[in-house]
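Take a look at this single chain, the form predicted on its own, given in structure tokens.
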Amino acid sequence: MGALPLDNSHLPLSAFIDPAGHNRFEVEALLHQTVALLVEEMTRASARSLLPDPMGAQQLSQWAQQWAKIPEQSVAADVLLDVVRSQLHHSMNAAHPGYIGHMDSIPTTMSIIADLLVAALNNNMLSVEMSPVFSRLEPLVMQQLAAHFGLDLADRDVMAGGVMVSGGSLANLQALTVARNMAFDALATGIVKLSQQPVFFVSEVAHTSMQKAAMVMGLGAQAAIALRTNTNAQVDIHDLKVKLSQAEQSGQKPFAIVATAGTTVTGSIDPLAEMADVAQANNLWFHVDAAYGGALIFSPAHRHLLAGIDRADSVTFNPQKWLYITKTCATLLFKNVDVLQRHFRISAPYMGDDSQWSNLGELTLQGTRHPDILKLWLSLQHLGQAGYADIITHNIALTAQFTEAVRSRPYLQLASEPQTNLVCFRLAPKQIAAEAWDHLNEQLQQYLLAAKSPVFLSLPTYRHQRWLKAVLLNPYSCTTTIEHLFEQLDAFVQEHVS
């Protein structure tokens, strides 16, 4: 009996890619049509409005709704594409020299042409079986990285390494995982006989991820100590050695120290060495969350910031921020790697076995994976360590002009000394009540946006203040950008507070 053809009589001819190449006219015009759209959209970025229309989002809710049914029949590509080119101009536009308000940029070119090749093989990171040269590339790479970040110390026996995963918040998860499992040995039976209740040390302005890790971890979010910081949003080692006495008095038992290398809020750098120095005197593993301010590895004037993080046990660092990778594309870092076989591997019987390299899906959380590290190596072999310097030089020297900007402007608060590319700070005219702040801080953002040369600034709530929030890192952001914002900041300061 002969093979049965597919009935296809309601699939348009562009569904799949015939590997044949039966289809090859139809799927080569659909496609010529995306990239046109892709081009067209992103070339004019500059010329589109920040934000949606915050008048809108109810008319966006209504086609959300009328875009979420699911039709019987086929929609023509043609009608789809003019669908997603709506969505596209209702979508953040984080390309806009002038979106400086998140750390969300531009993406880079090869990013982009891997997410397109990658989507088209569907290779599957769960095992070298499915996926044989990504799941070969990403160890090596991770190594390089590992090294860059100082891990593989040349007189010690173990390989510094580590995987790629969606995210830094399972970064952080999978990182306080292996520290607790090798703490407590905990890989097959778990934490809940322990006569002690675990716990580790984190700053106060850290990443919600942390907590997030001692609850899924069954520790309770309040497992995560938060540490008093400092005017600069770096914890105060005084009260990590007094925090860690106590919890050791009380019946605790601490496993962990977590630094942060860039906060969310203020791009605050904790002081990693003296950390690392009470890590150590106490048996503790030290991780350093470097999911954003890592990328100043790559820049050999400033990566000294970073100094210290060459003791850490464990790293995360997310290149879909600062090395302008497209989203997801996150890393965790290991001093020994192999701690990753010894504390955290779950053997897959269903899986085949390579006698030199580990399946990927065996050392993450997550099973089935995207294989995100065709795009961090195009990336970084397209651009070099000396681009990714170049940019990052440009954007300190950015934040340098901004803070010049705001300490010159009496009317003007810092919330924190600048380390990294953000600036936090705020209107807080003496004129006017400090209750009426936020507010009046609420109006310049919204001034700014309307403004004839638009910028986004986010206003995060940082100790139970509203700052606005500014990020340097688009690499089209310019001397003029930051012009344009201060003076259009006291043009609002001329309207509402003088």
Contents of the next structure:
Protein chains: 2
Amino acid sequence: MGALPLDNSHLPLSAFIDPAGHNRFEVEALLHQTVALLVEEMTRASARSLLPDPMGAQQLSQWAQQWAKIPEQSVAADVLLDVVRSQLHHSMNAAHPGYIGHMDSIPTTMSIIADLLVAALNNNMLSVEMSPVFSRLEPLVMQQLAAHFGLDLADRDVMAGGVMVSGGSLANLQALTVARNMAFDALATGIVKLSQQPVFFVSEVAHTSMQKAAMVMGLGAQAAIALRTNTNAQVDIHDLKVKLSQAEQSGQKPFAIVATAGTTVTGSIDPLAEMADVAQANNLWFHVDAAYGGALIFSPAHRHLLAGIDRADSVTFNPQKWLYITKTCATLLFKNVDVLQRHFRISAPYMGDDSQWSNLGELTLQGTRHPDILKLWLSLQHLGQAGYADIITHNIALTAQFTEAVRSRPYLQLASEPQTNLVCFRLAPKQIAAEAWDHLNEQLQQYLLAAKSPVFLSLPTYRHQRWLKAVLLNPYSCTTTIEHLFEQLDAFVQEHVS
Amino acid sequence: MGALPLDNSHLPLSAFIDPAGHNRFEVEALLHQTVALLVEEMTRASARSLLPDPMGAQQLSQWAQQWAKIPEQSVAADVLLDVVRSQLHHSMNAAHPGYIGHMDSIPTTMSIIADLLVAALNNNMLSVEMSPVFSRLEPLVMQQLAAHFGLDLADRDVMAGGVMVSGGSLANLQALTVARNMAFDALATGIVKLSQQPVFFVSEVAHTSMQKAAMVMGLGAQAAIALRTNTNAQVDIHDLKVKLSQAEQSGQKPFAIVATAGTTVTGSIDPLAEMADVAQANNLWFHVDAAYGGALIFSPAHRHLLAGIDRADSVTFNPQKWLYITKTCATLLFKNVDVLQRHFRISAPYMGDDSQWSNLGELTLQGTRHPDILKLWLSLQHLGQAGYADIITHNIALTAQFTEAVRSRPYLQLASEPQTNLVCFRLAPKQIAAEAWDHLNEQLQQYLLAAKSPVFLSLPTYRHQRWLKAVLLNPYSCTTTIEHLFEQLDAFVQEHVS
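Let's see the other form, the form predicted together with a further copy of the same chain, since the form predicted on its own is already up.
Everything in the complex follows now, all chains and molecules, and the chain you saw is the first one.
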């Protein structure tokens, strides 16, 4: 047991990495064995299935039932690594170039390396004392990111910056909480005192985290007033103005407008500048949920798609999506980061103070937090802006090829004009009654999944119908991936539509 | 560049792990190099300093300023790994057996292994489709944990279970949100409609996440009504009854009582059964924040300390603390997990359904979430309940030794009677004026940090004074650690108190 000073120990030798190195041989072997497993599996991800098949899913449920019990005695590491290998085989295989159904893809190598190192180090983003390096790096990198979005341009008297949070839903919740606290002076005394119902406006196709935020914040999910969208799934400015006026007339109190840059189903970008105009004219907080589309800021050729984002009061941007950082990695950026001090901070008396650096646990919804900054920082350093620009250009070019392939087939229909790297489309053949299209597209999805060159498209519900969604995100997806997909799709049409 | 089909690529060869294995040699070398670095550093953690010294902190700030910039071109992996090595040297060194100042310690080896694997796999706890293995494993393990706390005993008609969230603050926020939504039917329509201010009751020394939750939920931070505590930092039941009655008389509407099992500063456990009685008599939700103390459930010898926890409606328990899982790893357990479906769930129309398994993104504050279940599950398997019981017994025995050493010295004072494995104490020599004690203890903290056998004690503020806090958590801390600490403390007293 080396130096572990426990009596009668039931602990395995490699339970911890002995800080004096007495079990170095064992833990080193175990870690290298894990790397070997990882490399073996991830370097042949292209040869594995994309999803567990239905039979696999059934077995999986049985397996989970069997393994969920917490054992009395230690199970050997070798046994566990064998189980983990079979877990990997039954997991979402997003590294496969044919897995293009969600905003989930292959992670950067530096993300993996960073997650390994921060795990061993186990620092805590709660306070500067508990993460002296990462608590300094995070606000500085957030400042840089805020500047990339132009948030530092509007007002030189305030400091743009932000915080990292564990996922975009938390970023949206925190942004709206700050906006509400500011509008209604609600930090200490809440909103029950109000005579008017606070509301905010957001696209009908925005992320559900908006309703979730309204619910958690005590506004009620209905306080997220849904705005109609045009045929390209973008907020209709006229509807925004109408709904705003209706809310005021009915005695509600608007406090924020939310735009989306990269919607979940079609990747659409709302008219940011026009929405900023309305927000400004009505003195409302302007939040942009650029969780997905924000990455375009790194592409000189495509950042114009985000025009107007520099006018946001707050921006959600998730490097866990189009920057390929492992989950979770999300940021919340502010034009004036000082609002966190004034309209969000709950101070913790038991934490030490540092004159120059903030204890980030006081400025976020979370207290203890994983150091997500290392994987973001390492990946930005390793790929560089130019590397990310290359990938984004590649993704957008593939999207154009994909869109062209849809357009050239009369039996296919686009849900909306692709604006980023998502193509949402469906099989809509005139020969078959429209009522049968939902089922037909479900069949097509399964057909493509089982095809010789398998492709996974997701099957979202959009405007009450089922569609097929492609997200051209994986850097290893290529023109051949798309050619095969459409060959197989055509074969399906041959078989099923006559 | 192998198979990466990008033109004019600025990407480094090892940016991603090629799913067809074309860069296998490079990424494999990089990962093994990272493991070598990790093992080298962590197996000599005992020889490194506990915290960066003040000079180091200054250099660190300059370093962070220099490195925060996002580079245009790729920086080589070797250069980055060198930088990371120096980051490790300046981080919190919680693996050191003398680092006993916070509830942060050395992680299990299986946590590190799991974090490495889930990073590469990059699955998403948002939906069953995106994490087929982990979305099944999580609810089953949560069911097991809930049963460990006895939450399944009260009512056989409901199903005990829970969800994992990224930190205890989110667990407390979600528990209180569910309680509020249930009490006031607030999910859809919020709380502005209410004629009475909702309030809940919580110890004056509870975690600040309680005020934070009240603030975010729109109740206002003041809605977390602070209860007086006895000399052992436990909620005074009489004060609870008085405050409850006062709140009702002043027109407020109580909806929950929160107990703490393991307070931040002294590790105290509130009188759970008595608080459950009051909650039950008044038809209030009973939440137990056992983020820290919950681990005692794994020790047959000590789980009696949690008597009454089986009567909770919800329990926060963080394996990231006393189960040594890497951060973050937190759970929220319910007596009736179905409340999440009825009083929290916001459904996402774009996600697929599975008849048997829930999309966990709909049942938590977060949408996309890191698969924390693998590290928890692997660690429970690898250490076993018996392994954890050994460690907890060891920790509690050391705490007794530590407490005895404090008691035997007339110039030392205990903040409260240790109930778990925290000792909060201070130097309070009669020869020196009480006004000078705060400063004296700050000096002592620094002295111990710089001593021959360095020890890090934190310096919390408790009842308006500075104290020294020891958390006997590290399994490598031993009787010698404590003997050295007190020898050095005595030497300090010799020098400074005469």
